[in-house]
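The chain below stands alone and is given in structure tokens; this is the form predicted on its own.
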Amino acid sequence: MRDTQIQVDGLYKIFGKDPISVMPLIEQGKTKDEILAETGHTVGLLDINLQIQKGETFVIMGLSGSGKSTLIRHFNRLIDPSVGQILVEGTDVMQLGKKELQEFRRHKMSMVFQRFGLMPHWSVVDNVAYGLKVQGIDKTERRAKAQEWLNTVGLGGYEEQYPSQLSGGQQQRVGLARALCTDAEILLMDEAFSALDPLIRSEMQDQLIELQEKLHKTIIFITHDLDEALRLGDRIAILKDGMLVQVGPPVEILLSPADDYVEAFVKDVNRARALTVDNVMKPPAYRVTAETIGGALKQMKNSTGDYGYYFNKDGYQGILLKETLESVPPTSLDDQLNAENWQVLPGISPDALLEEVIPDTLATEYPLPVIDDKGGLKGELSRDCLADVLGGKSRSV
């Protein structure tokens, strides 16, 4: 169980001359549009409550105007809330003085921007070292550390280039290296990859996943792209008109949308590329381990199905059909089970994407057994289950 690193309680943000005066209208249930028409104030965030765990990639997403960028800017107090509390490791960031807030931003949180935010007249290595310069680290040490991070993000050899000499993807790698160079525990990424073309964007997603497997930072990632959110997020928060509609792991968002808005959001997602076998498999049929035909039949009497998955000392072998075994003469019940008694049926990994197992699933009338890397039977995946999930059918998870 991860520890909570960031906690947001009762957060409201109202843009206008007198935000507090608008609170009674919110309590009366007035809509965002009604409040704007009556008062000229814009409700940016409405009663946000959430917890972000240490070391997770937490994705905040929504359409334009949903409040996602407003929310992320509260974490490092680039924007102050109208009402509410933000705790980072138990510290109320609203109580930080000017100097404390400065130190907090320098050491606790780093930010990666959509448009890179690089200094055009500085070399790549100096851009990466900027945060360390602000911290007061001497030039030799900060350039050495910046070089390490440039190597990590695949830009070794570009140290003395200038941002204008780099592609968009390379510039964003510089921005990522700069954010990581300060060793900040929390990484804020506001639409960090949205300015990149699709291929480069996918490569940057791959790199972030790879880095996160090693670094275990707390990453708060803003996006309007659900495919990106599903790929990157341990959990996803969906905003609509400043309100938090649903928070949960990707599989929960996809298979159990909280309302019609979320359901419409996920409708066009390629589920075969977003979900794994483990996300949708059902409990397995009976596991048969007997050595003889009669022993197998005896075991299968405990099963409500007409088949079972056969395992011997060499592991999973195939599927046994009750009908086939019952057709064996009584004189053969003591015979050892062999390859003539079972049908070969491929086992699939719980970690496999659904798109990888579609051909094998459709090629047999029986559910495929889900076998983990230790050879254990974890579940089964049938054609009907696959059709339900890929057809957009919601279910409890």
Given for the second form:
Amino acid sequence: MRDTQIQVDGLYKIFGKDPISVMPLIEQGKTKDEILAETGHTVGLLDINLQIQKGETFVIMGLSGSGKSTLIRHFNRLIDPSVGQILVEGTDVMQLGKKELQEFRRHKMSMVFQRFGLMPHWSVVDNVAYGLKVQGIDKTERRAKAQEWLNTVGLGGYEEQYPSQLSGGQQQRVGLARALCTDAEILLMDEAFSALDPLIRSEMQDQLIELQEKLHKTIIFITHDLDEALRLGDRIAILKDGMLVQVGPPVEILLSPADDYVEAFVKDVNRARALTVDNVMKPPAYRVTAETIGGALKQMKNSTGDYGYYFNKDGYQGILLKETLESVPPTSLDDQLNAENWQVLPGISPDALLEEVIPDTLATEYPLPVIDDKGGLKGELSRDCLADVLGGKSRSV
Amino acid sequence: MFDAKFPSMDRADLLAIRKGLDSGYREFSRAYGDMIETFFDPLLSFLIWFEQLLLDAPWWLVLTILVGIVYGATRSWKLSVGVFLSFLWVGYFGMWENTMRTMSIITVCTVISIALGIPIGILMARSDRVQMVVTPLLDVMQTMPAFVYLIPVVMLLGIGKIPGVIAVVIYAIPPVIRLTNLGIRLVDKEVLEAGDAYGASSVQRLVGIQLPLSMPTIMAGINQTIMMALSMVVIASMIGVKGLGQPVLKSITNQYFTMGLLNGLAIVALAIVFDRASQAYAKRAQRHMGGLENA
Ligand SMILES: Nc1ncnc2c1ncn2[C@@H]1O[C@H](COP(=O)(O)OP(=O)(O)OP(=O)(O)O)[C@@H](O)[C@H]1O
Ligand SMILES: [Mg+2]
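Right, the form predicted on its own is done, so what does the form predicted together with its partner chain look like?
First the chain shown before, then all remaining chains and molecules of the complex.
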């Protein structure tokens, strides 16, 4: 179990003149629209409880207006909660004084913005160094560090340019470099890639994944794109009208959506590209290791299916069919199993995307064995199973 | 029932009010006039010194420095040559000294307006309450005929440079205040949020983000302020401010058309020079902020 880095307890945010006065209405269970009509207050967040672990990429999803930006801005207190508590590494951020809050923002968290939020009057390198400048680090030192991060994000050579001279994707790389430059452990990214076109966007996702493998930051990433969420997130939280409707790993969201809202979200996702074999495979029918035909038949007696996957000392060899084995004359039962007895059938890796295994799975009527890189049999994937998952049927995990 | 006459205040009462206020103010100025004058003494000495400096310096030196400043700020040869020619023209028609006097007072008034106006604008931008109080005051300052507030100023300080400067500043300061306020309020919210998110203090926010990003708007305000100060030159001359305004005033009373026109044109030339130079400077200073407007 990893350490909890951010913990949110009973968080409510109500926008308006007198937020607390609206709390009784919320307790009565009135909806966001009713409360807005009756009191003119907007309910931003409703009873949010969350824990974000150190080093994970936590994605927050939801439709426009569901409160994603409001939630993420509570973590560094750009917005104050109406009710509730936010603990960052055990520190209650509401208890921080003005100076402490500044220090907290300077060192603990950094943020990447949807529209980049770069300073148009400063060069790229000065933008990247901004966090260090605020900390009071001297010019040569901060520029040197900023230069390193610029190189890391692939913008070496652009240091003296101004943000307006860069493309959107390049500007967001500057935004990312600025966020990384302060070495803060927590990275807040509010729709950081939403303003970019699809190609650049997936490049940026790759870059983020690659950086995260090295840096192990705690990343809180907002998006309204499920493909992006599935790709980046260790866990995904789904917000609806200020309420948290589901939190869980991507597969769970995909395969067992908590309600219709989540289901509508996951409906259009390209599952073949989002799920791996591991996510959908069934337990294997049977693993056969006997050396003789008779031995194999004996082993397969206990199995329900009419086939088994044959392994010898060289590992997985192919599929053994009961039918074929039973058709050999009884005199040959003590013969060694040989290549004529089994059919060659490709094994697939548990980490392969469904997309990659579709052709092989469809090519045979028997389920394919799932074999991990140590040669162990992990499960099997049948074409019916594949069709069910890709056809959009949910499954309880 | 329906009287033709408006039910106005009794004449006697009105008179009493007038007398009361007038004598009250007169007493106030008698009691504190000297003190206030002493308060402004350093400014007066500076005004005199600066005017004398411009007058005593050889004309070619002043001209060289002026053109040098314009070129340094704008990097525009065209503009610099234009400035050079206008001042030659002004001097050739015998208006050099008055132009120097006007330029000295306008420069001082502009500097005072900026020095007071930008901080006031900043305060206004930071607090809606301050904005609520200051905005109507600015409206009054801009619409009240200058002659009306000249009266108490002259009663208090007599005729001369200081009351002139005060009158000009009152008239010219509103744009720089208004546009500083506006500019700061219009700064891109996301850029400010970025500042906050990285832990900028309020001073770092102001100096690093708000002021630089509102500079185009503030520069527009300063430009307006300069123009308005220049347009006060004639009125200021009525309370003893020497310069291009005085001959204009003289020509009105004596119906010297040509003299009025020439001095008027000199004021226009000064205005154009100030305007173009400050605008070109502003543009050059903001050349990297192109992305800001379309962001
Ligand atoms: N400063 C504010 N004053 C009043 N209401 C606000 C304020 N900020 C946000 N809201 C309201 O809170 C709700 C959530 O807004 P929020 O910006 O968090 O949505 P979001 O999920 O980030 O949406 P988007 O995807 O469009 O960015 C909305 O109904 C919005 O109107
Ligand atoms: Mg948002």
